[in-house]
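Only one chain is shown below, in structure tokens, and it's the form predicted on its own.
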Amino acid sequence: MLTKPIQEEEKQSQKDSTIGSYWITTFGCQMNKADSERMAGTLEKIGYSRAVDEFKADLVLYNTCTIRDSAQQKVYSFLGKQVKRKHNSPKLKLVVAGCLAQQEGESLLRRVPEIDLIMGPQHVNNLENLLSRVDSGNQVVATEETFISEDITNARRDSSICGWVNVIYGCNERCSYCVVPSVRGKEQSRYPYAIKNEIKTLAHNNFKEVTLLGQNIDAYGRDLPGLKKDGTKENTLTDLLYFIHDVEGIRRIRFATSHPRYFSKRLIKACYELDKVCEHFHIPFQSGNDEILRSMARGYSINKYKKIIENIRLLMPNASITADAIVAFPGETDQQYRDTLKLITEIGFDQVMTAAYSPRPNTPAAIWDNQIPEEVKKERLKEINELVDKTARKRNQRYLNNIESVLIEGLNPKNTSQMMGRTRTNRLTFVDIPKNNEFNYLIGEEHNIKITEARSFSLSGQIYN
């Protein structure tokens, strides 16, 4: 960790300030979605109020993805409009968090000398003492690798239905395009206890849903200690599905992201017993071409990924596929992007959220001489974002006319005479409000809901008797 004292003169303007407002703005995963709830509950707990506006809080975090180059030039944008106004308000604290931070440590903050803090995703829990060292008039950098305590943070949750929990954090992957193993480090497997306790608070504050996090979450257990009888591992995905299971209160369970190197028959079984895992798997694949899939280092093929989909579906024949895939990765020939066209035909996804390659820091892919022009990268992400949307409205038609089990999470924020939910199949649903009755009420609870509409990414219906 490097801590650099801050100019005499900006020593005493944070000795003068007060605990104020915060802005916390996230980019990227739900990894770090989950990681800015916790900071926020650090924040609050530390005396910090939400702000209500990005430009008046005393304390702006930015929590940063790299995964893509895009994402990483945003942040920087972002961070130029506060840099700007820390100039006329030297008590504002800017704080820079996630993976960008770890990517870049302190040649960030020569880049931009006005952030006062510099954290990695590993030293989240942390903040109150890294703020605590900024408040005593220094820049700290806080990136190097440690072990992640259990988190005794209390999360401020942007829902009050749905909680993530991460079980395990890190990646030891190394797909030769992806950065995220450098920035969030190795894995570290929660405890199953710990992971139970926090799912049994969320259940005590009325949460209904909750969903399992990790980079790599078929990768839980690898890291704890324990065998079953017969030398297989008795802290697996699938295990802690089971112990969980139990717990009062909690209606839906879900679980991301998977990999399919490691997706096994026995978690697919558990999902069909378990009534409260819900019939939707987020599953990669990337591409669908096993030459590229070598290049990349995903360590399964076309074959074997097919393979998951059929056993899910045998089980769960209406279960929701969703799944990510890169296109114009270095060396890819059209015939072998075709067949990742090819593959979200066969399967009928319900959703790929797709990206066009994007060489990362320290990554094998980045430097090699195979890389696709940006014009052929522009075509072919247009290209396979129309047979997505293509493939994912004609999936949704199963649903219409259907009725399906909603639970309510809020209002539509576009439209307050409509409240707003998810399916099992992780559906997001907008449901007209009835009249003669209280939003109140439904707020929190699963309703049958005939389904009148059917688009592309969401459903519409109405409450059935």
Ligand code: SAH
Given for the second form:
Amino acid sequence: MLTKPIQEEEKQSQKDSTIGSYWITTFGCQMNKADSERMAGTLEKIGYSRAVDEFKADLVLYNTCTIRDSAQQKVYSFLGKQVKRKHNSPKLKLVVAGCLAQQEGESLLRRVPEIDLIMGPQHVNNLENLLSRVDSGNQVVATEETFISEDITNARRDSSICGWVNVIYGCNERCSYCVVPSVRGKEQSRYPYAIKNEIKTLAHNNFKEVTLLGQNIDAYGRDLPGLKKDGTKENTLTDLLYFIHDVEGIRRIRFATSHPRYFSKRLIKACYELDKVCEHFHIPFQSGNDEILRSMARGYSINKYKKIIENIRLLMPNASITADAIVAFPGETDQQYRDTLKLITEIGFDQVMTAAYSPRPNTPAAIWDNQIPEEVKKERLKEINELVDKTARKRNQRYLNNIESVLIEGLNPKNTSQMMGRTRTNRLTFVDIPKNNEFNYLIGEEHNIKITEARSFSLSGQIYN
Ligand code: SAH
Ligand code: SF4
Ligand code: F3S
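The block above covers the form predicted on its own; next, return the form predicted together with the ligand.
Full assembly next; the chain just shown is listed first.
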């Protein structure tokens, strides 16, 4: 009979037999964060333990982003330091994963021959195999287009309360500025039951919140079979929300990123009807001008965008609306840029992630001859950021003195006399630890918080009973 102490001993010896330590730095978006968690899970499964110091780790994995040139350059500067280290410690394994790896492929190896493994985002679930080829002495490049296997149960998640859940990989849009379709490949939706199983496992492990992820999440299901008898499709994002809603233990459901071209009224209705779906919508508009939207190939007009927001607010007046916007897109006149500012004021966004246009490889807009000078890009970005900050600060005032339900996620790493969590509308909220210093029992639960301070990015408040 196997007794408990022996099991413990086995566990201990498994720990001792770690084959080295690993370090992952994640650049870019939530999609990359989710991928990194799955790769960390694989590394731990094959015997690596998490390193405490990036510069002492035996395996360093950079999960890279290439959305703008600045993101790409950042990766090269990180890599440079590890390459130097590798010259003194040849056993160091260097892995470059993610979107820049996909974009550059073999040519990255020519630029940085010290890399052991280059792997695109579609190969995340295949890390174990790829590493075993490295261990047999090969330099490996895995960037071919591939079917993403359903094997994502072993993620090593950073949070124990909120979990990312991929629902669709890739993107079939062709926005003229964007590198994502060429680095993330064609849309591939996961099957509803696989998604639900993952959410059930999260619930079983006491997770309270899930965020469904896709670059264009409204495309979910387009590539799946499944027509209902009446001819309608039963695999849309809306159907998925209804399908997963009953998973016991999960309190909050979020999704990102929405595309105005496909955002449906039916989806808004589902968000309104389904209690767990949070009142936060991240719907990038990119530009406030129809002509620019056309040259971006976005496939909607500002009127359509406004209508979506109007419909959301009709049912959920307090919903939080956030977005992304690009300034200084090729050919953008001052007037067209001002249309973007106007839209921000008109809608009153809760937050807008802004960026100046950056030409990307293999994208149409990169080779147009009407590029905007750097100084203008800088000026526009500065001005729009000031406006966004002002608008967000003003918007956030609506929370003052409210009682908000906040899911407490842990301590504030920057000030451990506070806990932190988020409202249903995704506002980061800092909460004072109660006077009796008891807080552990509060973590992982939703609590009523009286909001006492509102800034542009975050709120502060106290437990309200
Ligand atoms: N799939 C989402 C966003 C993907 S990328 C969507 O369709 O909106 C995240 C954001 O990066 C984009 O919303 C856009 O605002 C920004 N971005 C993408 N390509 C860019 C480029 N070439 N230059 C500047 N910003 C860019
Ligand atoms: Fe890029 Fe457009 Fe796809 Fe978003 S929808 S990832 S901006 S191509
Ligand atoms: Fe960057 Fe790739 Fe995400 S380019 S923004 S990490 S999809």
